[in-house]
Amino acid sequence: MVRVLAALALPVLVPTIITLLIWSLPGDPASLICPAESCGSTEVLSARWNLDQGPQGFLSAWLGDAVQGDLGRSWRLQQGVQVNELIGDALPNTLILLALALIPLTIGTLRAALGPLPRGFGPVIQVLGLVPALVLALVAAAVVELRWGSASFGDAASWARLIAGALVLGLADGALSGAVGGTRALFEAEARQRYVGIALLRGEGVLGNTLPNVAPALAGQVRGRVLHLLSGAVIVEAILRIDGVGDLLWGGTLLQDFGVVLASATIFALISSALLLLQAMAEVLIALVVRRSPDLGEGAGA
């Protein structure tokens, strides 16, 4: 329940601070559409764009369009534009990166927990995990732009900018180490309990024993995980120039188009709240499969 509840208020709560940060920044919100000298009175602007209201009546009136499907309309970045059409644009090449994320990152977790790694395998993720997102992705866009030149915004060059964006996401900042390293640790931890020792006397497998046990730990680290490609998705769609919503949201912020900043932050939120969701749902049907499971105690007695 906690987390469903933490799931439905993300997406109110972030626009909300996003809101409340517009009219805590100097001056009128309607300037940093069109500053005063350049438009001179911004009365009109302000009705335009639903600030003439304040913090609560701007936020009431984009969080009913929002959830009619209407996410407004760009205030700098492509002033005027909506933003669904930007970021329906943007939003598959997100999508498409976090899946490729996450490849390296599911192949660890289940060698991990099917049993020893390959002798030489963990110093070379966690060497390669020391360094940092914005390295990597720098050296990224440099082997990009050598190898395609002008050429590098083609479908080939696009494509490479989200392979080699995906390998920055799932090897950098510890993300495949991590993985694997925690994992490891649920596993080896959960192995050392007395039921597994007496189930392996049976006869019985040890991933069979451990794996309902330690499976709602795991979902909420392969939450943390993709929240964590997520966040580190900012900095390499920007770096390499992947057309993306974390790109949108860092030019966004640069320019402070906050119409686009709180769709941005929106999308991200809705799909931590989904992250959320699919957790809870994971850890019910888990307890649900244990509780309908045989006795083992009331057998082994009998």
Contents of the next structure:
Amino acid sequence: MVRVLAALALPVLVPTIITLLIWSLPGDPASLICPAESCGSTEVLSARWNLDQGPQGFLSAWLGDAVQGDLGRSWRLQQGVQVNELIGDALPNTLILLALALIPLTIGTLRAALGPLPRGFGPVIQVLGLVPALVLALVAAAVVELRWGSASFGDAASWARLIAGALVLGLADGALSGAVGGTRALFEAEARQRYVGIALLRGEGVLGNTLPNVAPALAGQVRGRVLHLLSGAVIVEAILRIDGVGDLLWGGTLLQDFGVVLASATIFALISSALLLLQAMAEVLIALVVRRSPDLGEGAGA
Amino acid sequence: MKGRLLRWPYAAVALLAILALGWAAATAPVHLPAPEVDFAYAGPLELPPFGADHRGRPLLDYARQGAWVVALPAMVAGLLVMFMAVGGGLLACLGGGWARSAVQIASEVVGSLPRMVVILVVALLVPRDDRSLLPMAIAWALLAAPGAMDEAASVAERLGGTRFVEALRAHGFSASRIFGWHVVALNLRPVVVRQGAEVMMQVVFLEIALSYLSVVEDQPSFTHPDSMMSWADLLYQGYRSIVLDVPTTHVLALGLALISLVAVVSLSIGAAARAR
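Could the form predicted together with its partner chain be given as well, to go with the form predicted on its own?
Let's see the whole complex now, leading with the same chain.
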């Protein structure tokens, strides 16, 4: 219930906070788009950018437009350009980056769930996990730039950046070690429960018994990992010059482009909401499956 | 006894490194010295202990200024998380079931957005004339705190929670001894200290990342005034040695060494506080 409420609130809460932030800064918000010393009076500018009716008027207009698919225009980063265009170019790259980064994490999670890991694997991924995303991203950027050149953005170079970025996201800041360690800890703790011992005596497998019970916690861990990747994507995209939503958010923040920040932060909020809803759905489905089990057969009640 | 002996080396390493970083932060110059072209790109042997940058300014001053930028905010963030984790553990011992639920709900809500998005929104709040890492460090600590509180509460519950406290009360122990010594110092310590050390490390890495991204774009950093240099400046100058063949490999080495030192400090603190 909390998750569903949070999922519904986030896409409204995030733009609201950012809007309040715009008005909390000193000076007229329109002067962020064009300073008064360059543009003179900002009245016309304020009216044109919906800034003349205060935070409430601006927010309701922005949300109304956003619901219809119009995320407004960039204030400073690419002044006047539709943010939809920028997001439209950036979002697929971020989603591909995330999908690729999830590959090592999924393999690690499955491997940890299915049995003991190869000797020496744990320490290696733990050491790799200590390296901050920035350092691994710099190594990846150096490899790409030395191979393709800094100005190269052809198909091959772009894919190389995406794959290198995904590897960085998948390994750095304890992403893989966290996925493997978290999954192992969950399954090991559950395997120590008395019912698992009884199931083993009945000739059943461990995984079949533990999985339904750890699945909700596992779903929570997976959501946490994806959020971790999204967080790291801001740094990785900016360093590797991947045209993604994270890079857009960083550029907007750096230049105080609230048009871009509003839109890109809302996109992140929408992704986070989708993850929350997916987790809630997974929990409901697991609860339904667990309630239907076990199938004790005809003579069970005798 | 054996466990205590094993923890000593970790504690010694952590203490030495913290003292070194603390000294660096305390003695950081407000401005870098004037360039000395004769020392441009000087290595550690020509200008001890670390060499010089492309304009002949000693890298020691970069290291000290970078330590100044991160020292206080990282410490505040670490202490804040430790304080809140202790609170989470104590609440579990006092039987605050509602508090545990509240922490879990807060954890869900706070943790539902990517942390970097929240940090960048906080960065927008930092006044341009008074840039500091502190607001972002506090925000990071607040984002990390529910997780730390939850983990500390789990430890307290494994300990027995309210039953543990009642048992000690039955032995005639005072409240300060039960909560201060038996619960916090003996049982919550490993988790609380490790969480605090991890958050300190994360705040340092956050500063380096934010400053690096600003340096690349040739923009002022959110985390420190223009007169100060971050360790990210070392990485930026050093990175050019790889892709542009500029003789700044020693700068890169220093930047990476400082990052490694922070990771070692964090790990050592966690290991030193580990339970017997």
